[in-house]
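The form predicted alone is given below as one chain in structure tokens.
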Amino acid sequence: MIKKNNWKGWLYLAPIIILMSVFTFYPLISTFLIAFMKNYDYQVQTSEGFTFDNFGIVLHIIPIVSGNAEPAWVTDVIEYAIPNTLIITFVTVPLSIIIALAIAVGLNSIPKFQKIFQTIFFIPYVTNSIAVGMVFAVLFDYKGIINFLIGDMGSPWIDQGAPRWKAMIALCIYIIWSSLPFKILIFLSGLAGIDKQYYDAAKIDAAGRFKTLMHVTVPLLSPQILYVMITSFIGAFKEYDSVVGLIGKPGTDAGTNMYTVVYYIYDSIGRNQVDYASAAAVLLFIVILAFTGIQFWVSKKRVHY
């Protein structure tokens, strides 16, 4: 009987099926195998055959070679886009994590205001983030609250000449700030769950809030933790909208010292160079299933369930 309804469980799952192979498995194989086509030209769809080169190219290992012409190299992506996106990566996660845990056991212990401060904290969650940039953009101009606050008006931050670490730095509030209300709500989610005896056996222990935070509160948020930490990882390696939406271009000068790998791939197919942000897509894919392996590795040990 199970066997002869299995054509009903099909017909259900085909509209989710056919969307999926339309705009998730078929842009996904595309995009391998562009990447290892040589000179691939979008608009009429054609290629000089196999190369490993465009991976060579992007990671400015070998020169682009195109005629009689001068040999052009690709620095964007190992000058800039690596090392911003590895910034932003190891620097807002780790930080946006432990304010979000810190501010989600802050609410937990005012059932009263709880909700209140639940849906004032996750607004920024709902709030388009090219709104929020732009909103953060106008903090950080050179004639900003910022400068005002510091005493130090007219020294840019974000504009025109602002120095590379300073607009980081900008960047990174930002992306913590944003990123805050999704994690709040995943941490105050679990500690609803936490079985109050666990405290209760704290306090007959004389253990101090500390203790019971560090050996009680995070071991039984292990699975929020390794949860958040995996989307966490994965949404900062693929950053873009919020340079976009603070900055608006790909640096604060002339040049792409803003470049993030993703702002390359989109910057890289609006200049035709297709397989070049292709082969940029799938060395982001790799590293990206690399650190999820890894965290799944060490949650081994570390997650309790």
Given for the second form:
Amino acid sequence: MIKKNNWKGWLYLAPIIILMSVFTFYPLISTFLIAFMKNYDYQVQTSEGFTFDNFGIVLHIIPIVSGNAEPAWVTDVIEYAIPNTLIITFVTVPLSIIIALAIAVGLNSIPKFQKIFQTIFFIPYVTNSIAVGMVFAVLFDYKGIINFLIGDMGSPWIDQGAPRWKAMIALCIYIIWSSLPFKILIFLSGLAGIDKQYYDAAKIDAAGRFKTLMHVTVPLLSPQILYVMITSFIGAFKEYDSVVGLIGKPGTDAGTNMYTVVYYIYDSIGRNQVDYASAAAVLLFIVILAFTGIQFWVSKKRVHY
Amino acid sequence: MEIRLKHLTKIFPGNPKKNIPDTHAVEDLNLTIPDGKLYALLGPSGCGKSTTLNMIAGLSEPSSGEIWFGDEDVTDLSPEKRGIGLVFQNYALYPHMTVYKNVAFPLTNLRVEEEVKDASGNTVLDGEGKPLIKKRKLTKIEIDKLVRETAKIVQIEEYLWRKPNQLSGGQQQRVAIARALVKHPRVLLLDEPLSNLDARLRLQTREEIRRIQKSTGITTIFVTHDQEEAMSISDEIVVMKLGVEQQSGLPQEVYNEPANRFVANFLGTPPINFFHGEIKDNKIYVGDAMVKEIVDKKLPDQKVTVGIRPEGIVPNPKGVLPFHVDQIITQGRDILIQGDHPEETRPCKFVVDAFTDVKVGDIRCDVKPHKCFAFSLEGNEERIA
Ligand SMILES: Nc1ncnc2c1ncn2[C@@H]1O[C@H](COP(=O)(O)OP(=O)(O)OP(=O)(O)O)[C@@H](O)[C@H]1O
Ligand SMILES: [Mg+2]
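What's the form predicted in complex with its partner chain like, now that we've got the form predicted alone?
Next comes the full complex, and the chain you just saw is listed first.
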């Protein structure tokens, strides 16, 4: 019986399997293969055999063979893409989670205007990120409102000639801002699921507000926190569109000082260096995989379902 | 410590726009709960028991009235300052903490006052010559000692390292009691703590609550809708209906002398039997049968509701009250008889000795006068005889 009807099941699954094969599995496998191909030529799809060199070149451990004078892009990854991505990840993710949690808990405790504020905080989410980026670009313009407020008119944040650290601050603020709504939404729905009796119990047990937050709310919200943490770490490692949205180009100088890993990958493809792009993508994949694995492992002890 | 409720009222406001009326959850409640006793708040679902308890705990603010703990007015005191332990209707144990941490949690928030001593152990005095008092947290060792002591009282020592979801209902309930008891509260409040348990465990746990209450001597208020539960373990009970006190006193007293039809109906299993009857010449009649003679007072002739407890009806071939027996249910120790009488308000039930000889069909019965009451048909249907 079961065997006879098996083809039906496959038939139902066929559309998604075909789509995933074309758009997910095939590119994924190709990327892995290309990452290990020597001098892969994208146009004619030929290579000169197997190699580990692509990784070395991306990480600027191995010099590229051709020519004596190295092109500028060889140090992009090690000098800009990796540090920038790490800064973005480890600054924006923890900060945005803490801020989102604080806002969600705050919203949850003022039932009166909750709906209005919820809407306000959700507006950035339904707004195009490039549009939000343009708003931030105006705010951080060298004659923008931020400089007006801090009384430093004319010194650039994100415009040509701005120091890398200042552009980084503006970028992180922008990323945190635009990542808040989704997190707040998740936390609010999690908070709504917590039985009010635990808070009554905490009151009877004479726990203060902060202690209740740390010992009751956060543990009971831990599944949502883990979900948000894992998805935002993955998202932050892949940050790219925020740089485009805010700065519009890979750097505040003539170069690429605002590169992220994905920005580098994108530009490599433009330079017809699909093999280096693939190698960088594989490295990023491994880092994200390892990092997510660590989070799951740590969460085994800390998350209470 | 004695607890007094004075004119305690709780009104949940409705919404006039949507035509939702106010809910008078508790109405002008006056109670004195004696020191060191187990006191039961008894009443059907929705009569305001939990609301009363929450007001005593400080979780809900009274609309009017006062709450006194001994000679301290605690009406406006926040819950953590009242020194109460509360066991919630569904325990509300913190699911992410072990039993040990659950019980220890209230202690980690506790501050004890202590006289400050100098290096040689002498009491340090403050500016006015009084001993200098400092507040401090409990140490880990002190907490551990208290947790283990309390765990021993409620017998949960073996489960200290489990999470609440790894415990049975009865064990969870004991943990909840431990969490409430560990800080040595002035008052212990229990909200239907047995409602989640099966019949056998319920019996066992209620004995345990009784034992714990006796051994600690803490004034305890126990909320239940199960009259048997309330009768069997409490020192005193109060019966409530729709937020209004009906009667309070010793359980047996309330059972033997119910103030009105509601109380008589609510107490006792199987429930009391009601008949349409009347008082004539100071005698109570059901149909033609004279079931009781009123001796202590003179009452005018009137229609009444007659209530007879199930144990107050005794089969006797020469008895006054005729019955038609429908069903005989053997319950081991005794027999439950279900029968009909033309004047009944619902099928009658009565309990007789297992060796009584009864058969389905028409029988006659005697009525024990002290198990027979007459209730007025007017107002709150007070008992008049
Ligand atoms: N927050 C509230 N808002 C409006 N009405 C409420 C609220 N809480 C309780 N009530 C009403 O007050 C009345 C008393 O409720 P309460 O919870 O005290 O009943 P209870 O005696 O504990 O019942 P149960 O035995 O079912 O637990 C009920 O009619 C209930 O609907
Ligand atoms: Mg209740």
